[in-house]
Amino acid sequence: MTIRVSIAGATGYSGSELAAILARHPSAEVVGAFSGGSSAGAPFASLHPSLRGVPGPVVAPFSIDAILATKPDVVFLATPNELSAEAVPALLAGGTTVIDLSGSFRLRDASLYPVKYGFEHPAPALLGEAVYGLTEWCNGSLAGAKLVANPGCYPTSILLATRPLRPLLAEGTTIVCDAKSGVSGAGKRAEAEYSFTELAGNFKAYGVGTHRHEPEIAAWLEHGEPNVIFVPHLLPVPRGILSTIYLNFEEETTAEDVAWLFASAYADAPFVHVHPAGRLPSLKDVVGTPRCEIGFTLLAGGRSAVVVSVIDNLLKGAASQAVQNFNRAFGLGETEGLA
């Protein structure tokens, strides 16, 4: 089976390294690759280096015309918030699945868009009907599906090191995320605060309170309503995001309970490895991989925890990820093309 797929947003960095994937992926034509900048008319090996010598669609402008011209069976959106909100409907009326790469489908509340998106989401009814595709987590809800809402790098973190522990929290509790990111996670940005000078020897937090990952975490716990304090950090590194989680549990409870949390939880998540207690990752052992690594520490006579959790922002944080969701929702296998 051949899956014909475009990719808008494709010069971005997630874009990138999607068509890198896609391109080597033994399912999947890439049959379209769309920018809504200057790239347009570039050759498609100039997406990413690994590209090079590699047949491809030349990089045209975006259209909702353009990219259904191609007939694909499935569009992934690397492209931003409200561009991706306008561009879904038209997509899925046109028949192609779509895999959404961008913030604008991930939240099921679409008062919270106009706060933390800047925008009103054009097209609420979908929210209820797109799939949160942290694919570890989906439970068989890929299989067929129309429209995926891929996760925030930060959340995918997040999320992928705390949920198995649910059962353990204590009620109300706060939960502390702390995490860092690469700067390719901010994307292609031209601002002097994203510059070289001003991010090498440096290191500092942002958005913290208003960060539009917050509620996506919060919301995708699925832990009653926890309270979630999340502090974004900007490393300065190109790729990779370290988040630290503080956990306080119910009860006390043994590095044996955790671990067999975790692999109850993972035991057949090919992408997902944790180590054993008190062995914490670092952004070295996923840099370049789909994989999320995590670690933990337990406190306070196990009424606490410290977990690790590592992964590459632009790949198991997007493009990757994104690829887990294509491979479940057209029933090939999760490791196809990424392996």
Second form
Protein chains: 4
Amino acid sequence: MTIRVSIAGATGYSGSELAAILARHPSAEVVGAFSGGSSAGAPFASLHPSLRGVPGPVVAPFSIDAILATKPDVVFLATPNELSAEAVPALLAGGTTVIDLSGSFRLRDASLYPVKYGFEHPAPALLGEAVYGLTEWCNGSLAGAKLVANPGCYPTSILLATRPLRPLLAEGTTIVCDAKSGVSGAGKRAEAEYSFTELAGNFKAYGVGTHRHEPEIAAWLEHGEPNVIFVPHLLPVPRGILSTIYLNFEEETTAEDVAWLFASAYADAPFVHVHPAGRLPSLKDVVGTPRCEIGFTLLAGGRSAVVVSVIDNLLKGAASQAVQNFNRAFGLGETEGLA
Amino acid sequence: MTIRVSIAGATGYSGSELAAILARHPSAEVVGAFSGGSSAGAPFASLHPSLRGVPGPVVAPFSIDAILATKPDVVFLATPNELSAEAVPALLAGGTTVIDLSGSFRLRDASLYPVKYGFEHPAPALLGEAVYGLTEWCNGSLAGAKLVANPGCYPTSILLATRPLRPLLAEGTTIVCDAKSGVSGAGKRAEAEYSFTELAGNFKAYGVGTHRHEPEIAAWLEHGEPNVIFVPHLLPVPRGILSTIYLNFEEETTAEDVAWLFASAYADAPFVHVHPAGRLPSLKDVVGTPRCEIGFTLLAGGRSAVVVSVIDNLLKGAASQAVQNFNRAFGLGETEGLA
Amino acid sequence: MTIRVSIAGATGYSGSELAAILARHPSAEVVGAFSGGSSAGAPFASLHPSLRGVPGPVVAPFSIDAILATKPDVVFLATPNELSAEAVPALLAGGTTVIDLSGSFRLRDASLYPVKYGFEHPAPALLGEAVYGLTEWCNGSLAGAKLVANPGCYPTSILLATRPLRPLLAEGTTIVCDAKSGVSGAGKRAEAEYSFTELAGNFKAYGVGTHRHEPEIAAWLEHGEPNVIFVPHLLPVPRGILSTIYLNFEEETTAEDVAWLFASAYADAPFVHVHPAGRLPSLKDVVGTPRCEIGFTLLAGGRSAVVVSVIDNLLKGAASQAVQNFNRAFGLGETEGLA
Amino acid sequence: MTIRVSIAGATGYSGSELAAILARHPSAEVVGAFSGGSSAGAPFASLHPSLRGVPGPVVAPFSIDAILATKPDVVFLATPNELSAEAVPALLAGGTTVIDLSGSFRLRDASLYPVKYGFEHPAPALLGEAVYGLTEWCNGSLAGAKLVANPGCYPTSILLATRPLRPLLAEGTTIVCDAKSGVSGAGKRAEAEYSFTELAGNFKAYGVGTHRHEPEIAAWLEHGEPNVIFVPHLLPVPRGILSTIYLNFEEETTAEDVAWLFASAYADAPFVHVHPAGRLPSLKDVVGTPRCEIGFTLLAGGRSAVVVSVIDNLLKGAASQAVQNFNRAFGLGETEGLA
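Let's see the other form, the form predicted together with another copy of the chain, since the form predicted alone is already up.
Every chain and every other molecule in the complex is listed next, the one we just looked at coming first.
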């Protein structure tokens, strides 16, 4: 079976990783690559260093009609939020499956969009239909899904590390999520603020209390009314997210309890690896891979723990998770094209 | 007045910053520079790029007798912990003032040394006599001090940001300190683990629940029996510490309340700068300077806040704070040699 | 004596280094700071981390009238090339001395400006009057100079390393200059190409055979019709230039010959340091300092040599050399404000 | 056909890349992994982030007997030079093919070993038998080869860029090779000199006129008695080599001439890509890939050119070229396991 795939936003960082993965996916054929910028006309092989000599469609200017003209079975949208929100209804109407890497269909509550994303959502009715594609927690919902909202990079790293431990959490507890991301998480930016000279040797927090990923984390933790404090930081590295998460437990807990919950959650997950207690992963363990790695340390008394989670923001935090979701939606093996 | 100064451990990162500052200090004359390593014989000017052409003593092999032979009024010890612990009593007996940049006299409780530093403290009686040199909180205790324990780099960044807000803290609260340090904080290390190839593009947490700075922070917060969770991380930058601190308040608090407490604490502090609410400093604001900069954001409801503190770990976290303490101990202006 | 100083382009990288130096210069008073961008209104202290708490003029929008209204004795122009070219005649007419850090008055040959700088030179008559401010080679020409063309960063590093050895050069020889610069050399750039994500871990050559510094090097080598091949590269560091220069000698030469020529040239130069044969300087020896450091290795046979030269591109390659020139032009000590 | 493969030095940087490639090679089975250090006992999957979950042999202590006991068809030696020199005769006597990534069999002239490598060569008779594995220039010599000397990283980048242009070179010309390598080229180093703190933001030349790769380049250029000047530099990046090569031509030459020679040399080379005239590759084009990319610019007059060549020092400069050679030696497709 060959599935016809089009990629919109193919010249961005996530889009080019999608191109690199899908060009070698045994069940996919990349039939279209689209970009809104001045990159139209670029050869497919220019999208990623690994594509030198690999055939594929020339990058074309983004338009719904042009995308549908490639007769795609599935469209990956690695486009800006508002553009995705506008495009999804039209693409669905055109009969294609959509896997959206933007934030446009991640929140169920349409009223959050003006506040967090700066626009009124144009298709609020679809918010309830989108499958939130945190792959390892989707169970059967991805099979045959027509619209997948691929999770944010920070929420992916934090939810994978936190959801298994919900049975332990103290009532009404605050969950502190101190997260650090490489600069590619901000996308391709033509701003002095993101220049090498400004960021090399630098480090800073940003978006405290206002980042749009905070409500996404709170909503998809699916655990009462959690009090999530989320502080992202900008790391002077190109790729990777490390989240340090501070959890308080209702009762005294052992490392075995924690390990057992993680093992139950991820025994069959090919792309989540949980380390033994006390062994914490570093960014380099996962950069360039489709994995999430998790480690934890129980603090004295067993009433709290520090959990560390690492992913490559462009892979498990974007492109490779989108391909996991694609595989599941089309009934393929979860690791196809990713191993 | 010219004060005779000797520096032990002059070839380490903190020691070489001390040499750079003290060589230009208007009231100091560097009469000795000592090193335990193979650096003996190195010219003084080789200690730091800013010293090219600046006269000063050749680096000599470390020994108590050699140091005392320079007839120092004060000795700065930028030496390993155990070496400092052994040297201090002999130097004090020799009649010199000692400013110790190691951890050997920072803790009052001698029983912590075997656990946290790996040695039985050789001079426990002196622990109570050492002035803990967090300059801005020393009031009059530095004047004429004979032994100053210069604070650790992490504790400096965290205590300066937290102590002013103690009146607000919730009863029995947990203080989460998520700290990130540049690699020079580990000292000059001949280990593959600290090599450029291993650390460039990497990031990791370490020492969770076991770092020796955790009891130092808890002790010198001087606020009941605080529950401090301290997680240090290794940033891929040469210099600088950024600490993100999560505080819970007993009552609803306003930004004005917080700003007022900071202003009260640091109105006359030349090297602490507190930003207006919502403006958080970044590493680059302080690297290469003797300052601590602090920012904060109140979270919704006013019952918690995120405080961010940045310092240069080798300056305010080591050498420049040591010179502040030297200035105060000898009755000089606090900014002398540092402005 | 206090000299009234205005800085135009104060928010750029070179301009902010100028502000940092001149604010502490014992004979200067910064009376104006100007910027063409959206930075107008920024407080003086925001220009550089070392200026926190230092008084100075608020940044004002750039205009000739506004600059002259500050009644400056000297104006430092750290402005774009074409802007400098337009401003200089008006400023000179206003009676002030001008030290121009742009390329607008570095070339004597006006016909090169359309080709290399993209504009017709508006004041070709002044090209012959400007003093090319490679300080160590200016002899008396800087005293009382009204217009100083501060050299380019690459030419500074290459000319200082090459001019002393002209007596040795083979007739009609080609001089290969393989130069590598930190990213700040490109100025504050709001372009994706200069973003951290693109440049971290990357390295490349650029401008081969077309860079505007090539004719500047060739002209100011002042040695026949030299065949200079200049290939600049972009280093993934914020600051610093290292130039590797390959020279062929007319006759067999010894290390002593080379050392003697360097010593003759720079015996009294406070900011040029030449290492003994075989000891090559690295970028870190000079970053943050106003020095040029030079090293060399004679190759087998003594008919060729490799010379390595390092500077901080923003200091000796721009701001500190401008202040050296200022000091000389106003009869101050050459190291004033720089030591 | 499954070929039994053992890897010695599997925990070094080149060795771990070999493990990552060979573990997924369709015609290879990794039957042994050996290391001289304290890494014995490490699980195979710990050798490289991409190997998580991949089965393979536990790392065993290096010994000839232990290697031969794995009954290998081929042994890859990613071991120190002197160790390789000692091991090769014994392994060949044991009947296995050897692909040696060290420098021990790269030079034909045994008298160079004491000078350049610091040891008397123990098996000079084998120097003439080893195939110098610059794959694209080996023609038939690799088929069935029993001993392959895998080229050095610098020579690979320089020879691939220079050999095709030999017909153009001026008689008796000097070839300047200004090369820049990422830090992993130095291997896993437990030395303060290679620490992150020392190298971040730094850049330097080293080994001018003395580097052991200089005679390797000169010998394998196979073009008269070339006068090669080779100056390596240490780039603050983990991986990648960029060489800037300055060539003088006997006659006036056009870009078409140069392009034609490159095309003739590499028309069928899957891992060498030559850019059109004037388009120079950067490090990022090749890091993480098995390719060499080459660009060139003709200088005015057509009598000289600048050629830029980039490789990943651990792949085309070591591991992937070794696998190319393995593929050729065993009659497999050249791209097998590498595409």
